[in-house]
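The chain that follows stands alone, in the form predicted on its own, written as structure tokens.
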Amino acid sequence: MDIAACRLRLTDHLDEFADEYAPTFQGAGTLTQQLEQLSKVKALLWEHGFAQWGWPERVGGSGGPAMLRAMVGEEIVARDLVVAGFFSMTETLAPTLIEFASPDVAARFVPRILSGSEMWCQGFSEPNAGSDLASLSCRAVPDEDGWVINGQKLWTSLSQFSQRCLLLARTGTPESRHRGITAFFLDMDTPGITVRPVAIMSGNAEFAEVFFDDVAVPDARRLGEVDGGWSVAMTLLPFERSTAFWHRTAFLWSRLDRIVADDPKDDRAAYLIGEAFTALHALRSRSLATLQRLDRGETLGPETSIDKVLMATAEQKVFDVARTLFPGLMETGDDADAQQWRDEFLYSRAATIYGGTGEIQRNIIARRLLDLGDER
């Protein structure tokens, strides 16, 4: 499939049906409005056959290279039709199901994710296991009918809105570290699951604590082998740093375009915008190389830590430039535009934390890519 021809077909469609795709709110909107908009856009893309591009036919897709998915998300995000991070969650969860679920399970659930009829969350981080997933303690114990899960997850994005959760739980001893973890997916309305939303700096309750108290899960909901959950996690995270990062880059370019369009009258503007442009160009170039490896069927590994460092750097730089060149807008502005800039600036502060902290990523780059030795 020719990417350029497909892009033209998609952009023509988005132009023709612009009113149908457009948000019904101004600025950032509330979290509920953002998620309603996300479901609407995904449903429209599915209805018109675009959400299927780049996904295997065996899970309801229409085939073609992964770059097609990247392009669709790029166009949607660049038009500010959805929150980039929410749209890109599909790019981490669906490939993981395709890789580790049975063919019939993948064929059943992946179309629901692609079409927006279901939302899934990712139960990885815990209060004492953020970037160090190997230390997680949420435990799954086998019983006659499957497994019983007890423990807690934290920073579980959109779990209060989700129908299902892809969960990592310890099935080995604490000392087994990454060798004693198993992956499951479970229904969020299962008895014993309690969700407590957590408000972030912007005031949105995008994250939540999730508690599991004697939650019964059939063994058919296990992904991969027992004690093989680390492989699931290491498959999911690189997907987060490939197609999803391409979408994120499109979002950041759109924000830099808005800064330039406002023509800030500041003698530092050209220098600051140039710095942000350079950071974004480096990120986009690196992200393109990662997508090309994905298209060739290559395994994505520790080298995607470079992508994560570049993404966090570029994101924070773009919003630092906006705050500098539009003094007072984020601090005291009270219209919808100011609120959106404020929310996005505050969220950018977490770019060096979520998905693996900057310190952890630099450790991986040093130890596993540059062979600078083990930690002492």
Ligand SMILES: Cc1cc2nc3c(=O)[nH]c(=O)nc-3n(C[C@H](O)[C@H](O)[C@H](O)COP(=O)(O)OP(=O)(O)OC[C@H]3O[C@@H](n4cnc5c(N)ncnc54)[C@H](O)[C@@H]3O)c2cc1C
Contents of the next structure:
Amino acid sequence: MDIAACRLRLTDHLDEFADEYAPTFQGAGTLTQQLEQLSKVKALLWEHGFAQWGWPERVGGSGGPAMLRAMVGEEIVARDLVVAGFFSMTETLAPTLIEFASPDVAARFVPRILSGSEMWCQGFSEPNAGSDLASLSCRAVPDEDGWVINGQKLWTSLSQFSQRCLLLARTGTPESRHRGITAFFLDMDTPGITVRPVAIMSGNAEFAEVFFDDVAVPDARRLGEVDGGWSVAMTLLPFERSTAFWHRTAFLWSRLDRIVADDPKDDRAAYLIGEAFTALHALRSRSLATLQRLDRGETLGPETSIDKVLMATAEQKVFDVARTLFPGLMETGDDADAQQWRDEFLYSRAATIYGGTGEIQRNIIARRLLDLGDER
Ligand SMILES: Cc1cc2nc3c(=O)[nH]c(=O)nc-3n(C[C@H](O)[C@H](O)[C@H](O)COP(=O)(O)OP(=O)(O)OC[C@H]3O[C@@H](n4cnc5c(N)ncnc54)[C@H](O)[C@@H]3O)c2cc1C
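Mind giving me the form predicted in complex with the named molecule, seeing as the form predicted on its own was just shown?
Expanding to the full complex; the earlier chain stays at the top.
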């Protein structure tokens, strides 16, 4: 598979159809505009056969290595056609379905995610179970028709716009921790589900609380074994740190390019831009190595915590540099460009929280990679 030749085909296509792919709004746009744009771009890529690249043929893809789909996301994100994080949600949910759903279920649902006809969300975190995910208490109890779910999720990104949710629920005793959790995927319009949007710092209601009151789920919607949900979660997280990070790196490069293009008149500019460049280069090098391991069929594990630390460091560095070199832009700027810088700066603070906090990643690196003993 010649990735460079594929890239050329894609970039030629994006140039030719630039008007069709372009957003119809200035700057960051509203959340609704961003999501409409996301669906449009995914549908166009699907229609022209690019969304299929790098996905297995048995789920509607056209095959090829994961690097191929990482490259597609890189080009789309670098052109600012979509919000990087929204585009990359496919990269965690689809591989999980491919791995754990029955072949016919995966073949039915994965194309809907790839083509943008459906949005999915990830219901893991709860009010008392974030870093300590193994303590989650949203409960699934078996009945004669399948399962009945009661409980609450929190910080469920884009759940108010999603058709389906990949959910972790307690099926063992409260003490069973990671051994008593089962994964399901359910329809968000099932009776008993209430979604209450929560705003992030920028004001966008990007995630939500989700409440489950006697929600009936057929057993066919179970992913993996009963009480085997921990391996579903552990499969999903490393995916977030391979192809999805490649996309995010492209987004960060594009922002560093903007800083350079704006030619900041500040004596510190060369030094600060150099620091951000170095952080991004370290991230991209590491991310490339991770993608190559994925394509060799290696299992990604705790070592991807290093990728997460590098990503969060680089993201915050790029936006800190922008804030220093363009004083007042983020605090008081009132045009669409300033609004976008402000939203993205604020979002960069979340990079050390979502997908596992900075402290948790460092604990994993210390304990599992450096063998420095447990947290005590
Ligand atoms: C933008 C964004 C999007 C998100 N999207 C989703 C989503 O779609 N689905 C979903 O399920 N979740 C989502 N989350 C939630 C995210 O996974 C959690 O916020 C994260 O796991 C941390 O959990 P918490 O917020 O409960 O913080 P806590 O776990 O309560 O942590 C609070 C603080 O204590 C520190 N801490 C906790 N335990 C330890 C320890 N053992 N050692 C050292 N320090 C510790 C943490 O590092 C943190 O600083 C999202 C979060 C954000 C910010």
